[in-house]
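This document opens with one chain alone, in structure tokens, the form predicted on its own.
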Amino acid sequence: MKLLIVDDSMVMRNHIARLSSDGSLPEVEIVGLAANGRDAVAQARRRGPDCITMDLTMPEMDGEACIGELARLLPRARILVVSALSDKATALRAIRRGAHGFVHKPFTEEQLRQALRELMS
């Protein structure tokens, strides 16, 4: 399972990468780290990820716009929103655009791993 991690925070990108590659999810291969939606779309075109973690609040192209673009570009890819925005309207908009799940920041290590496992099944 090829994973693309999208978040404008380098700390958060690295945190998700560490949790995804520590051996607890052996089927995950991280194929890219993107700091904004434009970079995410470019990397997705080159690397064809199966799964994407997506922040919503980012510069250059926000997560909602990026989800829509990625859903058109890679309709089989599974998108997990990982965001501090927790209201139901935001989550529903992300789902309507093509997201498959939502994890609220801050999250526990197990919450993220479980969400990724569910996304991959």
The other form holds:
Amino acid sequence: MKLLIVDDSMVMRNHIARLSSDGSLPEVEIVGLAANGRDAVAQARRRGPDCITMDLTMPEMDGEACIGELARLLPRARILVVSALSDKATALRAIRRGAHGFVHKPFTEEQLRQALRELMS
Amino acid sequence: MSRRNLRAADIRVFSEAVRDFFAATTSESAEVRSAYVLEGDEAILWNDYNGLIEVDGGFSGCIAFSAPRGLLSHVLLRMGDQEFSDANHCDIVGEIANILSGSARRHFGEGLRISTPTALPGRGPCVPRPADRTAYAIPLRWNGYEADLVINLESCG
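Starting from the form predicted on its own, produce the coordinates for the form predicted in complex with the partner chain.
First the chain shown before, then all remaining chains and molecules of the complex.
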């Protein structure tokens, strides 16, 4: 499973990458890290990820707009929103645009891994 | 969202958000003390690194997390980071402010709009505070370090 990680926080991108590549999710191969929605769309075109973790509050192109773009570009890709904005209305909007799951920040290591397992199953 | 001033229950949301962040991210609880009102011209931000989120929509103002370098270095370490650069300290202090603001939005409703975080390194009164606005500080202790969450919001109504 090719994973693209999208978050405007470099620390958070690296954190998610470490949790996804420490051997607990052996099927995951990280193919890219993106700091905003535009970069995510560009990387998705080049690398064709199967799964994407997506922050929502980002500069340039925010997560909601990016989910819509990616859902059109890669309709089979699974998108997991990982965001501090986890109110019900935001979650519903993200799902309508094409997201498949939601993890709210702050998350524990196991909460993120479990959400990724469910996304990939 | 109805327009009103902050209440004790609103402040409690932030205290709980701080506890949740440290418990989930570092597996070590923070000791969160009682909120107090910042008096007079006390600076809103005053520690080594300050993460600032601007808020509008019903309430306006800012939410800030202000912490010493050592605390943030240890948070980075607990997150598995090995790079203790200024950039990473600014990044994590902004991300903490962002996460705490997310809790505020869950409480106040989606009408509350929150900005992407701004990280301000260095001590000093970085953000001017209107004299007629009440700001609250929530002090906390984690892993031997002291830090503060500052809530500087007022109803737009």
